[in-house]
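First comes one chain, alone, set out as structure tokens in the form predicted on its own.
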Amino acid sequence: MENLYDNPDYYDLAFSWRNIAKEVDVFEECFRRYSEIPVKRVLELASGTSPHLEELSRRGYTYTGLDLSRAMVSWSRAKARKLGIDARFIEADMVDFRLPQPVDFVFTMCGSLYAKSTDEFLEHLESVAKALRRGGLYFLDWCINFEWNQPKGEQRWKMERDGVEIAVRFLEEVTDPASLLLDKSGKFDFVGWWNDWDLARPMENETSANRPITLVRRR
């Protein structure tokens, strides 16, 4: 069987269900209250087929993709110029990798977080620390599994675009909960999590997660 993600097109189908404009303003409103620096350069982890790209640039921003998937990057590039967008990607392990120049602002979504175990997820920390310049955020959106007394999930869904449709089953596995004690780096402090994406509902006061985003700043 195929890797959905060595297929971008229908990897992009698959994950169309997000509303990106809305995504964006969540971002931007994080820039607004918890941000210590002025955003202009963004990094997308684990990038894929770059969802963001498009509303990111429209506002102002400069964007960079990073994923370890030649294919992804190949098909983010040729969309980047289809849009005729001046953005940059990056084919490399999200665990290890450097930029020419910082970002302000990275960012990994849909659980697109991975490292096999706790000196993986401190290297990648290690190298964000290295690509973010000091204020800047981290925005992990369901990077962390709060409910971690249930390791194992599914989740089944269908979209439909211009005649073709994908039916998708998504599973997730918690391979090592230490991991994702994000201060073992030293270099970020903690500033938030939230349920589903919503700034009034932090994650304390929820009994349940649903996709929800973590922030950290660069020390």
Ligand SMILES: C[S@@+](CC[C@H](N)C(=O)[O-])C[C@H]1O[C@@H](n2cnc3c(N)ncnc32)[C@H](O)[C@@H]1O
Second form
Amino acid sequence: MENLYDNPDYYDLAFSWRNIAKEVDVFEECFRRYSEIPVKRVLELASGTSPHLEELSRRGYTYTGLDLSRAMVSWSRAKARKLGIDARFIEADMVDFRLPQPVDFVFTMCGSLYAKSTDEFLEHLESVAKALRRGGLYFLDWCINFEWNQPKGEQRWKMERDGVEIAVRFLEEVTDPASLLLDKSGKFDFVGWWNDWDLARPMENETSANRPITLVRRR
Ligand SMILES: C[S@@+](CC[C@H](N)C(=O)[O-])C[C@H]1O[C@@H](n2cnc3c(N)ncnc32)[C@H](O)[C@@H]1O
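Could you switch over to the form predicted in complex with this ligand, since the one displayed so far is the form predicted on its own?
Below is the entire complex, every chain and molecule, led by the chain shown above.
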């Protein structure tokens, strides 16, 4: 079959295994815990068939979807019209985009962060920073991978020389290059990352990754 993204009907079916209401519950828990601004307007990047549009709109949020594919944008626009939802759709590249009006929350789902180089990723963050009001959250679903094969955990040992004894506690932790790049952008603070959409399971305590979510906040 050709590109799934040119076939929104098939895409929508292929990714329909998610529990959308539960995912929007997690968004709202993030707003309550971590957003420094009230959330009304939300932006989905690489929005595809906009699976969260209906649920978000039902809960009172105003939705904007941005996607590179004309087929996806038209499909979602038609869906919103059919559902009687007043939403905006923009055909654009998530690496470099501008919104007419800033939003209070941005999200990218299912690893859909399409930046092909460090420069593109930094350009993407610059675009998100312009689109997102200060104190607002950027939510990344499985856009950051975790390398579990790296050494991890605590080591302890003692050394003695010339009557001086030293007790060493040495902790190695996984550092993800994406978080370092976030620092480099200078526009976001790291809030946290959790496994499997569960805010009770920070990645630091996990031994494997399944659909991890990452949250950063616009400075
Ligand atoms: C896996 S789908 C995600 C769709 C939707 N967010 C969801 O949760 O089901 C990826 C989408 O990214 C879009 N896409 C690919 N490259 C893009 C880019 N550079 N900028 C914006 N959208 C892009 C594709 O057209 C496709 O609709």
